[in-house]
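The chain that follows stands alone, in the form predicted alone, written as structure tokens.
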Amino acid sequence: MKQFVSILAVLLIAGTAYAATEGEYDLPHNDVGDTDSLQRGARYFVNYCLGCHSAEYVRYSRVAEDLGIPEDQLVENLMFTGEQPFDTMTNSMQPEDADRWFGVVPPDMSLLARSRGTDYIYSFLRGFYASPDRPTGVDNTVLPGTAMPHVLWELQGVPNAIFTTDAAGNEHFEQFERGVPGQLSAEEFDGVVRDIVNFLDYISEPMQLERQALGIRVIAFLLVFLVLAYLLKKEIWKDVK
């Protein structure tokens, strides 16, 4: 019994580390229902992410079919990597390039909303900010000394970040504060962050509406066996005293 409550205790204290950890991280509110999102999100992956970044467990053809886009679309709007849809999204730059241009090779994206949350993800996307002593300019609040430039600068622009130090020298992210300007609004780029994490939340399991569909059915059933089973048990056992 001590034994049990041991492992119930650690397992409460890690719960709440963890819950604590997501709540440092913006919530985006995606909703990989939401097609007309997964399409937009599936443009602005292709044109800004595909260049360094793969998605070499998802096929061309897979989107295609789950966001209903046309052949035709899909070869002329999403496939610059690909020869034929039914090719992986995958992008034409050589490891060893990019080890030597980034310092590191660019992750693959096809399960990283599911390693790392699309919370991580959408907060990450927005937390970049001007920081002249980088290699690539910009540094980020979610993740400091990121390899990765800021790709999406030309529609947000590149902020400023303010920052404060605390007793012990460490210094804490405070706010943004406008900088160089950006085509879109805060608010629209917002939108177009969650339309990426949307569709790399899609790519990460593209059967999960179906399973969460097939999860409530068999739920259904089991609930109706439940009191079937029940009624059953009252007639037979009715006699007995």
Second form
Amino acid sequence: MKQFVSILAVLLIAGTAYAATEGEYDLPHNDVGDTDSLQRGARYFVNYCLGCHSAEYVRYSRVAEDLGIPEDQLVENLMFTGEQPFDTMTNSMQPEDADRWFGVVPPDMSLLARSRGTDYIYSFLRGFYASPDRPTGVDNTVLPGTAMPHVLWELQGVPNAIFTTDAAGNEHFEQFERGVPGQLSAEEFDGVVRDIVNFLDYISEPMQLERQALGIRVIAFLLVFLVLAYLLKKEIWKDVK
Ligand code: HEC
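Taking the form predicted alone as the starting point, write out the structure of the form predicted in complex with heme C (HEC).
In what comes next, the whole complex appears, and the chain from above leads the way.
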């Protein structure tokens, strides 16, 4: 018993320590079961990201099917340059050009939500701030010195960032301050980013929609089966006392 209590205590302490380290990035609280959000995210992704970032393992037709988008709407809203529905989501940017323009090739987005984490992407997209000395005019709190421009600046505007300098002369990010205003309020902008992250989360594992639905059906079956098994057991043992 004593051993059990000490194991429990160790687990509790470890758990609390783990939770405490979690706060590095803001959580998007996205929901891949929310089809409306996924549809909006797909539209934002095509409009604001696909020009630089491909999603080369993702077919338009699969997205349309999973998100319940009819084919005419698919072509009208998501496919602008004569792609076919069974094409994958690529762009015409040549890696050599990208390298020359940005000094780095924008990563493919198919699996990025899994390799980087949705919290990372959510914070990165909300982390741009004005930095006039940089070639893009912005820097990023999550990825300092990033080559990516602030592509959502029309929506968000361009915030300023306040830094404090500690005794050793290192700068620490303190908070954002309203800078150039954008079209959206802060909450609305967070909503847009949440939709984008949601879409990236979904494409990184399209099966998760099915897996969750299947999981619920399996649990439901097991519950029904539990009742049957219990009744059966009572029936079989009723004469054996
Ligand atoms: C104008 C081209 C361009 C557009 C448009 C663009 N990006 Fe990027 N993005 C880049 C480049 C270049 C990098 C590599 C940045 C680096 O490594 O410094 C990058 C990197 C990233 C990263 C990875 C950061 C990391 O840690 O490696 C994420 C996430 C990202 N972009 C998301 C997006 C999303 C989401 C959109 C659409 C809202 C978008 N990008 C639109 C150019 C672009």
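Note that the coordinates shown come from a computational prediction; the quantities given were computed from them, not determined experimentally. Positions refer to the first chain, counted from 1.
Rigid-part membership, decided by the better superposition fit of each C-alpha, is shared by F86 and Y44 in the motion between these two forms.
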